[in-house]
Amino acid sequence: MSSEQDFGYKMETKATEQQIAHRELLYRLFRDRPIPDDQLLICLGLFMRSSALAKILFVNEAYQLILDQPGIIVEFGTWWGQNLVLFENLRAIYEPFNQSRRVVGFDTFEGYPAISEKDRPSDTIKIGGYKVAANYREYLESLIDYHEKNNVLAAIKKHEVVQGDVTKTAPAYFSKNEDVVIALAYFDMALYEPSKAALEAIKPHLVPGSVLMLDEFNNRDYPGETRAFKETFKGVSYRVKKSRFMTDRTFIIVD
């Protein structure tokens, strides 16, 4: 069952021909495991590709520069949820007690509503990618909210998944709650219209030693992202570091 059959695009790969057949081994290994659904789930390394795990370990580097920032963390472009539950769950690791460490999400969950001139289109950049099954939303939030009451201050509700065109609900969003401080925003929209919008609406909430991630910052291929933020940030004051898990990845931290 493929992406494109369920959700009307293929995601892009710059994998070989053979590195695709070899990772069709994996899906039907996975496909065929012999373990028990409990036990699975405390052994996906198994089945865990090296540059998944590195994506793992790059939100974990993104967590451990906050963790003398104070405010909350947001993502902008969701997509399937996985980093907001790595967030919930590096909180409950790294600071369990740290109530107003929030995370908020922000997504569509219908893929993308619109293309400007200033983004390259591809087989994933074009309206409607990046689309999730009908009512993730509600499936995410039941996910996340499973992880939270498995960790300290279970009673506390600290997450929250806005949906919508982010060109609305992000400015909408940060207009509503003034006095929010964030630590991290993590970016992973490619475009440049929603990526200018959420950066805009971002930038009275940052304070020095915030970190930006912008996913797909410097990339030639997605140059939406990196037009938004210096036109957004001509002027302000920050230094940039390397990740080193994913080393085309940037960390943007504001002085």
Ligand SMILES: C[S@@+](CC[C@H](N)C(=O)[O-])C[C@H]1O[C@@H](n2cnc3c(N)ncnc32)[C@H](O)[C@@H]1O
Given for the second form:
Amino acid sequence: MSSEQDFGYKMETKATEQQIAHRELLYRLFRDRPIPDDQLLICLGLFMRSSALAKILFVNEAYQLILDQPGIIVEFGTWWGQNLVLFENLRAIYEPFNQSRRVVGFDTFEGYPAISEKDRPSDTIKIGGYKVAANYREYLESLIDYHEKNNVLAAIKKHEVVQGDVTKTAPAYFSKNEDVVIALAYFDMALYEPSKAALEAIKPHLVPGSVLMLDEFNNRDYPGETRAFKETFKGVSYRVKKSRFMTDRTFIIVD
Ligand SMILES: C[S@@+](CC[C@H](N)C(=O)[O-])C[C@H]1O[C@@H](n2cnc3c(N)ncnc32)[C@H](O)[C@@H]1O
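Now that the form predicted alone has been shown, please provide the structure of the form predicted together with this ligand.
The next block holds the full complex; its first chain is the one shown before.
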């Protein structure tokens, strides 16, 4: 099954034709695996390309930056929600008894709801791009619940998945949760309008040491996120650090 056939968009890639053809081999090896499910789930690295592994290391790198930092973790643009699960499991590994380290994810789950003139569309960045399966929010909640219940502090729910357009849900969420402090905020929506709305919404909740993860900082193809960041953080003092694993991704650390 390909994402284009099933969801109306194809994954963005910088791979060559030859690499794409070669990738079909991996899909076939995955489909034809002679490995039982229980053993597959502890050997998933068998099928993980280096780029996918780098993304996981990048999330771990971010988590390490907030180990001495109080507050919640938020992700704007969760897609299938892998990072929400990774954050919960990294919490369990690094700080199993930190019950205040909640993880909150925002997405429409129907893909991009709008593209303004401030941004450029592409194969994936288009209305409906990155849409996931119907009723996916419920499925994702069950998955995160499973991991929480498998980890220490099983009885305490520490996650929220907020469905809807971030330009509306982020201001509503943070005005309802006005006492919240943000340790880490991951921005992965690429576009100006939702990035700007989310940055404005979290700004009063940042403290010295809060970390922002920006996927498209200084990205010529998607300038909207950088523009939204520069506007919102004008006059704010911060440090910039690039990722060691995803070398075009950036951490902003508030002074
Ligand atoms: C690049 S994907 C995120 C990938 C994900 N962070 C990951 O690492 O697996 C971008 C996501 O942003 C979401 N998105 C884009 N604009 C949005 C908006 N205005 N409100 C909510 N979600 C939005 C899309 O639905 C999509 O799932």
